[in-house]
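One chain is shown next in structure tokens, namely the form predicted alone.
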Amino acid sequence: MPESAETHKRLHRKRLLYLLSGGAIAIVLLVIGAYDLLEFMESPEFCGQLCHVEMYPEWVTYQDSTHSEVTCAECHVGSGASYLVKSKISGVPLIFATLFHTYDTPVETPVHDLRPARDTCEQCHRPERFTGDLIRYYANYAEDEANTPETSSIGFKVGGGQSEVASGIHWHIGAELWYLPLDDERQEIAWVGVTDSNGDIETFIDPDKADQITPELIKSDKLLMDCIDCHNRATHVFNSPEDLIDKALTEGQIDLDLPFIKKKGLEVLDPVNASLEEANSRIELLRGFYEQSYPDIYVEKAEEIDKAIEQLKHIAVLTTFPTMKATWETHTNNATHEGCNRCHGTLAAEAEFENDPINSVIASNCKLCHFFR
């Protein structure tokens, strides 16, 4: 073979080798970049700050919650490629809603395509394990000069356990319990079905809504009850200024010896201010109140007053969302009596209602869930 032809072939092989090597490096870098991008897209910072700016209230309350170390994706997506793809596809309409400002204010809840709690919450929490009773202590403070505390203790029959022997509040998860909501917020429950050990279903209905319940509707819209049906504000909790001030007083973040601090704090935070700047300006006026009304305390407790003002500003951050119109009144917390009363005291055992309308109603007795000391 002529030397020129051999040289030409070597040159082609060398170019091919460079091309293949460059392509392999590019693929590796692309995979690493895609992985890093995907990891960033699953981070709380992406969800709360970069992409979903309309989620600011949820981002703020998330940071102050007991789940602040759990990433958004762990609850909203969970593990597995199928749910990852599904979450991205379901998020496409939200992009257009954000671009054209057609999103709801506040953000609509509950999230209807949220993965079942059995695949997310129950990776850490185990309601089928018996917990027993718990006691919680609460302190509320009067709006008087001494911020007089009133304390109480309430027992919770949390219970739990496997379906055959489950008891207490977590019986609702231990059992196979289906329910039919008539509204998007899942607050109007018209039908409940509980599957027993023989596979039979005992049904309960709201007599006032019986004409809206059909077998077809039950089959298509019934939902299996899970953790989120009660703990619907497990992370994004919108507390009232009163609850947050009481909490700060209990934890010593606000000095209990500052006269009228509970009353004055509520005056500047409830109702909600038009903006966070307005809230901060009103909070700063508390210095003048103590300087004029309690000059000795103004001097002696200057540091405590500063600390109280900073804490009230933090409470303002947690409660002031004028753009998205989210408040403690717009998001019902079902882990309270409001959630219980969707069924208890409302629904009646369908098989017994006609013969015994009163006694067939599901009891709403507080002692079903609580004991008092």
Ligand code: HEC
Second form
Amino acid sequence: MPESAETHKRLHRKRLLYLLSGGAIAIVLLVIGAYDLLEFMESPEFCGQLCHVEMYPEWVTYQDSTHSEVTCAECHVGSGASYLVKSKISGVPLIFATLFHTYDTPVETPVHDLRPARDTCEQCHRPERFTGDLIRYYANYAEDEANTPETSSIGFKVGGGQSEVASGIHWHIGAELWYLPLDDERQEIAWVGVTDSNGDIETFIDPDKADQITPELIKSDKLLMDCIDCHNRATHVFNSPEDLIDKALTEGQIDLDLPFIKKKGLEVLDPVNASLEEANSRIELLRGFYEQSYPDIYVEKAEEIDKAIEQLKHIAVLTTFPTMKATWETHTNNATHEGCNRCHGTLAAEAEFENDPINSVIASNCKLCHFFR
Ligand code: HEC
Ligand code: HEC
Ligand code: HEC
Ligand code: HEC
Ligand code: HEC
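Form predicted alone done, so how does the form predicted together with the ligand look?
To see the whole picture, the full complex is given below, headed by that same chain.
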């Protein structure tokens, strides 16, 4: 059958071509040099732009964060050889997933082998070496004509210190705290074990999940609590449009004297738009609003209106990720009340629970974590 022989030949030729091009790629890689390649693979440009579709939300939020000067690799790879091996191995399936578009939307989190390790953060931060309090200021603006501000401040007992004396919120780092999550997202915590300096373990359990805890499960699935169990949004912060508008009003990127700017800004950005183009064209409509309802301001504050529109477009970039379906609601931030309440107010000291079901529960009174002035 000449036809199938021809097909066979063609297939053969195709295979040869693949082999040859594979060889060519290998040679190019050799020429670039293994070292440069590794360095390139660790640069934010590689991570953020080559896999740009799935990494895009992480790349964009990273660029707007405190850590924008820290490379992806400094957190995700670290310096130890074991992380290098681990992350490159899990990096390969990720690259294949990109090619075949089999990735999850949004990218699954926590990312198991790519998860930053405690000692990557500790290249720069050492909670056992610093102790103290932190005061944070919050400003919220009402959706009225004057964008009326309401400000508040609250103290955090951040604490820290070496294991023997550690206290406050960073006590968890000084302590050796193991926890058993029942789900991949690590939100359903059923068991906690705190090892003291003698090696004894004090255990806490969620009474509602007691029937799901077995010694085998604890042994195989327990995790050592680290920075990322709370600071999982250390750099890829998926803020809501409301938080970002409030921030821009506080920092002066949006003029507080533009009537209803908070309300109007929120209207066009929340709920999230189907595309950035849609968000931008809706933001542009704000000019018409000022021209019609506040003709004087439209003329006097033309420059401020331009600036506000530009800033709202920037906020749209930080919040509109339709392809990866990432929003401020899809990414839980564990450094919040919800994150703390996975254990606080939920789990109870196992030894005392039966006799004292109320007081055995891990404390969640405000003054455990805050101080008020
Ligand atoms: C300051 C440290 C830090 C830097 C720098 C950093 N990341 Fe992350 N990244 C994290 C943490 C923490 C998580 C959450 C991990 C978890 O929950 O297990 C994360 C998670 C992710 C995820 C999983 C999805 C998600 O949002 O949780 C992706 C994808 C990601 N990072 C990509 C990147 C890329 C690309 C860069 C560089 C452009 C980068 N990261 C830079 C700390 C960092
Ligand atoms: C290469 C250095 C470096 C690494 C690695 C690093 N950080 Fe940071 N981090 C910084 C710098 C610089 C700041 C800003 C300090 C300031 O503005 O006062 C910061 C700020 C912070 C803040 C407070 C400000 C904020 O954004 O809320 C937290 C929390 C934080 N880092 C957590 C982490 C965690 C968790 C990791 C590991 C996943 C990490 N950092 C890795 C350098 C680093
Ligand atoms: C039990 C949860 C938890 C763990 C674990 C944790 N942190 Fe924090 N950390 C917080 C909270 C809460 C704050 C204060 C409020 C905030 O910044 O949101 C904070 C504040 C910080 C700050 C800012 C301090 C300042 O003065 O601005 C840094 C930096 C930081 N943590 C780094 C780390 C590092 C590094 C680790 C791991 C070695 C770690 N944290 C472990 C919850 C935690
Ligand atoms: C995995 C479980 C778990 C999570 C999540 C958790 N904690 Fe804790 N925390 C504990 C346990 C256990 C203790 C010790 C309770 C005891 O000994 O009665 C504790 C103690 C504390 C203490 C008192 C430390 C001291 O002795 O001075 C503070 C403050 C605290 N946690 C704050 C936080 C904050 C803030 C968060 C969220 C950002 C948080 N915790 C999240 C388990 C957790
Ligand atoms: C287990 C520790 C913990 C306890 C207990 C706790 N908080 Fe918080 N609180 C936090 C953390 C963590 C944040 C988030 C920090 C951030 O946004 O940077 C926070 C944020 C806040 C904020 C500012 C942000 C907001 O949501 O408005 C207020 C106000 C606040 N807490 C009040 C309280 C009050 C009142 C109580 C008692 C009913 C309480 N907290 C109990 C840990 C705690």
